[in-house]
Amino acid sequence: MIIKRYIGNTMQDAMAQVKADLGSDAIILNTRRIRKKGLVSWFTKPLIEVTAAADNDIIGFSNREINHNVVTRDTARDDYSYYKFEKKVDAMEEMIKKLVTEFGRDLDKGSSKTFGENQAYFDILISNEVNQKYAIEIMEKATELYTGRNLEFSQCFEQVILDYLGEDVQPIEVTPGQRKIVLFVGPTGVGKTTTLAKLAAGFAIEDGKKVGLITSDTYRIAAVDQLRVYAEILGIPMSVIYSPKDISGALEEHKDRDIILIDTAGRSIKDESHEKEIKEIIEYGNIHDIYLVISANSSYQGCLDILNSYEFLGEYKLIFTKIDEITTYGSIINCKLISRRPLSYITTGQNVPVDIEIANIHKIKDLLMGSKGL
């Protein structure tokens, strides 16, 4: 299959290029208006861009392929039109088959995998929405550990789950005499502000630390007020910044604090300006720790999209929220294996500054196995 882009002054011009290069059986995939680069382009008529595709076998078709036994002009034209239509249908069918083959290739891998008398363990992973490739990998490692050893398969399975969740739980640690600056990031609606408030309450009330709050979330309606209410209840000072460069001044206001927690706006994962803003906050703020907050009810594709969009962070740790709102726990394993980053905290979705705990991998393992009956 050949896919090409053509640019013309008019649609007729672009289509003529398509026909001359790919033939009249080419399939139009997309059309749009574009402008040349530079200021002058805004005072000129936009160009037309056409993206077209054709199968290699169709290119080069000519009238010689028509049945020349048909002698009348009208019947020849009808025959030719029918032939073109038939060819286009065949070409579209072929392209669809190729697309389905490509997208389905990964899904088909291991889809018929069975594990005999231990199939129930595999089914538990799948029913918990653990991605299939990870479920197969876990089962294969558990089977390998089980083979030739005097252990129950359940023990091997649990051990592999714990290994995959990782022992490298890394909560926020505050060293006496050293100020800790912590940044919280994540998409809209995952509960960053509430999680930050819960952590602030823990450090202030339970640990007796001097806590400072900073927010850059001036995009969401009432976001600043929400955090200010928490700060007033806890008796904690709070600062608002309107650009990343303001972070230096805000940090100076909290120079006597043991730990400073920085809230950021939840933005679309497709918002490139959000990435730039976060990078600048990290640069100007001399951030010590970064925590990516993810809702536990995220789908596998959702986890993948979030983690890919925050890949620019480099080193970070994971916090899972809304653990009380789910009945399947595969998203935690999925995110852990995709990101290869340590877990830190799990928290409920309750909108109060309580109910947050250091991630307990044994608890997550028990939830995973117990939620569906093992």
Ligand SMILES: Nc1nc2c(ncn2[C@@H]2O[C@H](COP(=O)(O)OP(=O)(O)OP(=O)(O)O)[C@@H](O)[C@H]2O)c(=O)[nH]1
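Numbering follows the first chain given and starts at 1. Remember, it's a predicted structure, so these values are computed and weren't measured experimentally. For the two forms, the rigid core is made up of the largest set of C-alpha atoms that agree within 1.5 Å on superposition. Compared with the form predicted in complex with this ligand:
- Core-superposed comparison between the two forms: the Cα of Leu343 travels less than 2 Å.
- The Cα position of Lys363 differs by less than 2 Å between the two forms after fitting on the rigid core.
- For Ala26, the Cα coordinates differ by 2 angstroms or more between the two forms after the core has been superposed.
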Contents of the next structure:
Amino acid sequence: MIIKRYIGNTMQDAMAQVKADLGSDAIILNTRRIRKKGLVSWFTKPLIEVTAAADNDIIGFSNREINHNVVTRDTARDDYSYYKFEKKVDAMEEMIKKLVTEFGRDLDKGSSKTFGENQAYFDILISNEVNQKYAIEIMEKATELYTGRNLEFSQCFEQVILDYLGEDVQPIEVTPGQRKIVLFVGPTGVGKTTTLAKLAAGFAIEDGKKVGLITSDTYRIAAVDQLRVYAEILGIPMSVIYSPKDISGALEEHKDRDIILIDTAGRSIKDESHEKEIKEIIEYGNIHDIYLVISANSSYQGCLDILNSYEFLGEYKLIFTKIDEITTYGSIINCKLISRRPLSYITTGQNVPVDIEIANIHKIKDLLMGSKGL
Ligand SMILES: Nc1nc2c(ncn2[C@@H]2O[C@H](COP(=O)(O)OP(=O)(O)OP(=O)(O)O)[C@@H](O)[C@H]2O)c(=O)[nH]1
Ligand SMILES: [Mg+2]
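For the form predicted in complex with this ligand instead of the form predicted on its own, what are the coordinates?
First the chain shown before, then all remaining chains and molecules of the complex.
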């Protein structure tokens, strides 16, 4: 890891230096306003200092290109891609080990439970990776509903699933004359920015609303560019904030908007400074609604970890992304039951704006039933 300081007249100026020197994958460690020494400096605008870091290997690759002219740009990029790929494989290996342990433990817990002629319904929950504890609870509730009533067991089972998913689906509501401020948070790479772009497009194009975008994701240089591309395509104004306190100024820039969508940096759920930053944005931004974005391919343990680490949000709603990438739908039930928060949207692909829909609990229930053939 290489760490360097850059000083510019403006934030944009300093960021451009970081990008030119360390590349788009550079990570911003700190930003602050500084003054030159001496009395005169108090009468001039402060300078901006940015401390940024990048992986030695990226810098190493580019040095090899420049100094020795031996490694071509493509070869350097291939080497770096391979290095990144290796790191991902290591991370996956770790995750698989963890899953095997967790899954084994879960199977032990519920393996003695059987449900006679209705066993197939229990199996469907388990094969969808609904946590054992919840699967047993759902079966017991369905059995209770079934007993002494003139209903099919399948009807009772489906009703309990619907009850658990909850009728209280809460998409974003925009009331005429009232500016709505909405914050998107969630772990890294789950699809926050893409989801925000899909919703922005829907509100702007289909509903004719005046939409504003704000991003606080200056952690990676490339993140700002990603949202800027969407904003430019959609013709929507966008502001970048470098510290939570800047949110009031950014909101002022969007004072004529009907709805403002705020993107945040995805960070590791173990990163405690992330919690502080989000709390400050909520405090200074008078946020109306918070949407926690979760990838539908999260394991039960993954859901638990995410929901625990975002418990500090208080009231929030759930968005599930990457539904198109999964064949088991238990994560939605697991997250819903762990968090007891309302569902809002599901996203089903990478196309802006079409691959998003308001969560429909009947459709989710059908996916769950249909996926394993009942
Ligand atoms: N298949 C599929 N891919 C998706 C979906 N939503 C987002 N993606 C992809 O997931 C990847 C990450 O999406 P981003 O929107 O950058 O995720 P993010 O949460 O903003 O990421 P960070 O800001 O880095 O934390 C991109 O390749 C998206 O195209 C989805 O519903 N389905
Ligand atoms: Mg993002």
